[in-house]
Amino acid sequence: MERKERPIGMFDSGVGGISVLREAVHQLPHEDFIFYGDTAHAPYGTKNRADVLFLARNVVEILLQYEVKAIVIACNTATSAAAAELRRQYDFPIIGMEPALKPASRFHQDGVVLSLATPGTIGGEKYADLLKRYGEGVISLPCPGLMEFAERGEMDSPALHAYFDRLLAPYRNRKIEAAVLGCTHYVFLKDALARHLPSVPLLDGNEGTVRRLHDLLEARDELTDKTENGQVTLLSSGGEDAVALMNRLLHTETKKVP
């Protein structure tokens, strides 16, 4: 097969993934995707370095038997703890996610930008280096446990909103610039989160990395030549449980928030 009739490999820990390949469909609408969620190993965020890396290569060898030209890491805990070591061992193209503290930057003045993400994204060495750059104003709010709701395909029940209601309490009298979801499994919590955040523009990096996707296939002349719809493929270490839900959040749109 020719390299850029290949299919684009995308992982996450489990679910939350769809997000980004929602958005690579939106924008790439010819090319072949095949996604993997790792959900019997999820969540990453509460793993340390070594596990989360450790599963990540298992995740792109099982991809590598589909022949494919490029990887998104869908993840921006894998994407901290493994990208770096990936993109040394394997010679295609590695695409990871990172938390939206530069969109985020734009809307600071004199409040506050709350940045949601997994303990293992926030303890993480590029999230460290992000708040150097861009992190005036910011408070990181580790979230353990959150991304569970999405897991379970439970995106507006009353504890996902006194999951909210905690987590907000110390802020309810600080003025929010802006929220930044640092966990692809957010987004499909984004309208919950919207409640609690009325106004507030919440922000992701799905949009950033598949349009990095693009110019780096792009830059290699990799891109399909095809002009028919492209095909996707779901595959999970969870069963068919995991595979079903993937497949209604790939097709359930999610209300912007401006």
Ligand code: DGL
Contents of the next structure:
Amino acid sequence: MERKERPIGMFDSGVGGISVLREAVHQLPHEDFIFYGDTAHAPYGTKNRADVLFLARNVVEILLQYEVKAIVIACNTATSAAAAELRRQYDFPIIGMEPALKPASRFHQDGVVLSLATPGTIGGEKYADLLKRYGEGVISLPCPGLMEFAERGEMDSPALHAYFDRLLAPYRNRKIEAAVLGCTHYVFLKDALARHLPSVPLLDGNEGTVRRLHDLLEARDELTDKTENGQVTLLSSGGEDAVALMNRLLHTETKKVP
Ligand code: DGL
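Output the structure of the form predicted together with the named molecule; the preceding block shows the form predicted on its own.
In what comes next, the whole complex appears, and the chain from above leads the way.
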């Protein structure tokens, strides 16, 4: 098969990356996608770097069996732990993600920007570099246990609202200028978070990541020539229930909050 007609691989520790896939299908409707959710090994965000690298490499090997032309790491944690190493090892485009601190910095004046991400992302070197450049006014909030709400399909439960209440209590009297959703799972919790942060811009990196994917494929002349809609294949190490949830989320629109 001509290289440009191969599918694009994408993966995450679970359902979070489906929010990236949704954006990718929207921007690149003619491409075929193979998405792998590593649900059996989730969460990545509370594991150490070496373990996440090991898991990410395993998933890349699985995706390679489908002869993908590029891989999107639809996970901030796995990007932080593994992208550089994987790019050294493999000779095809690997697109990663990072918390949207750069776009958030445009909102910063005299208040604070809250950055929500996994402990793994916030503890990583990549994040420390990002903070050096765009960290003014940023308060980093590691959120262990938060991705699990999205994994359970629990996007609006009393327990989730209690989590946000606890997390945000110390900042109730601060001027919050923006909040960064630095984990792809949190995109599915955006509507719930918006109720705790009314009229605060909630920023994720999905659109920018897919734009980079497009630009990279275009530069390599590897965008498909097909004109009909592409196919999406969902795979998971977590079995049928996990695939069913991924499928449901792929077809659910999240409201656009500012
Ligand atoms: N979705 C992943 C991210 O973007 C992490 C979730 C996890 O496995 O902890 O960071």
